[in-house]
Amino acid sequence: MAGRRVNVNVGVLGHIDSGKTALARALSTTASTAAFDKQPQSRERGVTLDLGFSCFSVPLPARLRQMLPAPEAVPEVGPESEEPQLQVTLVDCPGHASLIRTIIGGAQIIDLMMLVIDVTKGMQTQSAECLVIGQIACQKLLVVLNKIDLLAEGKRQAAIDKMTKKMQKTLENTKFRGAPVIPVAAKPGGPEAPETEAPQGISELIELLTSQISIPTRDPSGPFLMSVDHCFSIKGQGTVMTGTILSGSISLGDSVEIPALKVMKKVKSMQMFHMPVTSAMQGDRLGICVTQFDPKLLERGLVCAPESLHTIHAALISLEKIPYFRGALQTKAKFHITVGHETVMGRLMFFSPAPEHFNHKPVLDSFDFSREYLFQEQFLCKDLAPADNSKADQQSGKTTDGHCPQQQWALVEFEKPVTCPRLCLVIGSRLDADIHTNTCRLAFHGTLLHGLEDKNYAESFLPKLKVYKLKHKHGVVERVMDDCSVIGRSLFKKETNIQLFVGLKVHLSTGEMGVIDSAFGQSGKFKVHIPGGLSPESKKILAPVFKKRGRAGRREVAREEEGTEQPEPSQPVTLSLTFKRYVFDTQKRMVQSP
């Protein structure tokens, strides 16, 4: 077990100016090439613009040693005599609202999240968004109340206690209920204060972090996939791509592909925080050196095992609405779609199981093309405020009976192709919303179940997707022809080609089933054949029009065509026509259940 190092990624998230980078600096003993706002633009503006990476190590706690995987699965780093180390990689995320897509990218590679709160301000807009992202992408959280040095000494403990209670109440309705809250001062006196001012509460925070961390499940099998966040050249050596391994493992000499560029390269050397390694696996922070590659071609993106990733133009996703997002998720609406580590615009079409399957358990790793699905004008949800009437219910996306399906899907059509793995995280946002309003811009999250690689997927693939609209039409029986035939009206418009509906079943409100036989005249009326004939009760209801029917002939048809109104039953008998029309059926057929 000597010399083994277990890596755990801890995200540092929070509102801008809550002191995240100062906290990462206070905790870290080793910095990567992209730590502590090394970017010139970051220094110029005084804010974090990109993901920063740094780390510290502590002896692996005894409770974690027994959870270690087989020796060959964990990289050996450093001298043989060293005892096992827990390496905590800190992922310092930006806090500015405009950089939310970078924050989402950072959240997908972390095992535990530190939510940094300015103790003098409490929860702010981006603190809330970071909490939402954490709920989607992370399993564990701890809250760091920073800048306690700014509190008046006499009232400090009371202010910390008050903010701790507030944060615990905020977390009550999340999966992080009961998460620990700890006070610190990462940079006493603020950014301009001399370095002689020692941070407060850092050793306690390291102790708390160590107690909260568990060894994540790491799987070295499967295709290698790495999220690259920085790319730069080193004179005389080559180009270094630094990132976090999302799946699989890699060894020196392996070939990797940069799928967005269709470029293959051989791994010349590898490092973890300046220490050479010969292999690395899922969860590790890694730098890969390749030769003859221009770093300007890859600012950030994915690197993978050759031919293991595909570029897609559209996707089928399973999704859930984020409760804090105000408003409905409408079909045909456009959202910023973060797929894996790319963000592009996408248009959505929502659909759900057929109503009789609303209670089926969700299936989160596959999509069944043999089933039929019901088209939705919007995502159905129960979490919106009660509406006053059914029209408001429909506009809000809330079902009038409060019955929602266990699982819903969407077809997402991307404005430009994206390269991503199957079953990756998908987050939909409205990043164009005003960042100064106190609203959540994250709308939904889900899983990518099926990617459509063919550029002409609308013709080649979508007809296989059996999403239907349920159509209902209502009319009335105008009069009776004989015991087995009636004339109907008000089901179609005058200009409708009734021939398309011939053979479809209609139901009379008196209980009989009929079949549309033909058009009747030119005014949208039609003849219905009733195979079983009208019942005696129906004849009584329709009695007035039977009497008027005695001298039927050409003269009567002529009167029909002229639009002369005929006597109706004293109690109107209605006709209802129900059929399915499949959204992607090129022939626009109307289908009825047998």
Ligand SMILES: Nc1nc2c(ncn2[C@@H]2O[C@H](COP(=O)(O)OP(=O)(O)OP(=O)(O)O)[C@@H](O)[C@H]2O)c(=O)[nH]1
Given for the second form:
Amino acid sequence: MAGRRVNVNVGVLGHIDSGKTALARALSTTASTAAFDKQPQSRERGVTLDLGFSCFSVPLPARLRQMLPAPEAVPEVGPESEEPQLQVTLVDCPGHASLIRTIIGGAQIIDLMMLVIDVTKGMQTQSAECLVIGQIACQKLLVVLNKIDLLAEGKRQAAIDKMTKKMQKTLENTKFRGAPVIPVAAKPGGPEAPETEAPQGISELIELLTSQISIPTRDPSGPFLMSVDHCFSIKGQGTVMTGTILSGSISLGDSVEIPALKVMKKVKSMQMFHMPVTSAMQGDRLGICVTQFDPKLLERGLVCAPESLHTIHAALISLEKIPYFRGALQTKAKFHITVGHETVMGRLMFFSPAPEHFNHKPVLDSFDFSREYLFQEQFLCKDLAPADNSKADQQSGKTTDGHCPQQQWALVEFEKPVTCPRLCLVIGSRLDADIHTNTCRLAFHGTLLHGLEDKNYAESFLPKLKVYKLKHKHGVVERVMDDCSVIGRSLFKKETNIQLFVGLKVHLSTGEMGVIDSAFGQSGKFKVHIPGGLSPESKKILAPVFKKRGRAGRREVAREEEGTEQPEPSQPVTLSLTFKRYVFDTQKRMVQSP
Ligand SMILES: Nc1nc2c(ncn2[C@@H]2O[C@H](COP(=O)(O)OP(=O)(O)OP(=O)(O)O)[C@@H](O)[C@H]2O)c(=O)[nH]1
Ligand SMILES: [Mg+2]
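Can you switch from the form predicted alone and show the form predicted together with this ligand instead?
Full complex below, order starting with the chain above.
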């Protein structure tokens, strides 16, 4: 076990100016003192790290030694005498609202998130957004209350206790309920304070962090994918890309693709923790040296196994609304869509299961093209007011008393093609919203189930997607012609071509089924044939018409053709016509269930 190391990525997220960078600095410095790291030279910077990356190592806690992957999976990188080490790579994310895309990217490569809160301010807008992102992308969380030096000395503990309770309450409604909260001062005295001023609470934080960290299961199978955070060239050797392996594994001599540059490169050498290695896998921080290319072309981005990523123009996603997002998610609305590690504008169309399948369990690893789906004007959710709901029901065909489907989907059409892995995370946000208002800009999150690579997907692919709108039309029986036919009105507009509807079934409120037979006159009226004939009760209800018609005789028909009003049944008998129209059917057929 000697000389072995494991890496975990810990994200440092929070509102602007909460002290994330100061905290990352304090952690790396404190951890490298003798108490935590006996060999000063092992205060590794890991592979060359970008601005937002720093790291420190502590002896691997005994608790984690059993969890250490098999010896062959972990490189022997230190001198034989060295204790196994836990390397904590801190991913210092920006806090400014405009950099949320970077934050989302950062959150996807971390194993644990430290949410930094300015203890004098509490939760702020971007702290809340980070918490939302954490819930989507991370498994574990730890809250750091920073700047405790700013609290009045006499009331410090009381203020810390109060804020700790407040944070615990905030976490109560999240998946991080019960997560630890810890007070620190990363840079007591603020920017003006001398560098000699020691940070407070950092040793305790490192201890807590070490106790909270678990080594996530790392899976070497699947296609190799690495998120690159730094790229530079070494004269005479090649170009080095450093980053975190998101999936799969890699060995010396393998070919990798840089999708953004559309090039393939051979791996010439690799380093982990400054030591050469011959292979690496998911979760490792790695530097890969490949044959020379201009490092300026790839500051951040992805490298992958050849042809394992797809460049797509549209996608089918499964999604959930983020409850803090105010307002509805409307079909045709545009959002900023983060797909994997890229963000582009996209337009959405929402759809749900057919109402009888509302209770089906969500399927999050594939999209079933054999099923039919119900178009929705907007994403259905419980927080729609009941009044709104009834309107939405009518428009969307939602049948049931406000109950929501277990799973909903959207077709996303991107303004620019994006390159992403299969089943990657998708986050929709409204980044154009005013960053100074106290609202959550993150609107929904989900999983990419199917990417459309063909640029002409609208013609080549969409007709296969069976999303329908349920159309209801209502009319009334105006009068009876004979036992097996009636004249209806108010179902179509005068200008409607009734011919298109001939053969469709209509239901009478008296229970009979009829078939639209032909137009009648020029005013949108039509003749309905009732194959089973009118029942005696129905005839009774429609009787007044019978009588009047009997008296009026032929004159009635003449008047009808002039378009004058007819006497009607004492109780109106309604006609209802229901059919499906598939959104992507080029022939715009009207389909009724058998
Ligand atoms: N008094 C006091 N000031 C602090 C403390 N930690 C950080 N600061 C100050 O707060 C300011 C912001 O600190 P940063 O570490 O840059 O904050 P940040 O969260 O990284 O900011 P962004 O990356 O811009 O979001 C600086 O002026 C720090 O000196 C602290 O514990 N006490
Ligand atoms: Mg910072």
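Only the largest set of C-alpha atoms that superpose within 1.5 Å between the two forms is called the rigid core. Positions refer to the first chain, counted from 1. Predicted model, so just to flag it, every value in this text is computed and none were measured.
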Checklist entry - Rigid core fitted, is the C-alpha displacement of Val363 between these two forms 2 Å or more? => result no
Next on the checklist: Does Phe273 move appreciably between these two forms, meaning a CA displacement of 2 Å or more on the superposed rigid core?
Outcome noted: yes
Next on the checklist: Following rigid core alignment, is the displacement of the Thr291 C-alpha between these two forms equal to or greater than 2 angstroms?
Outcome noted: yes
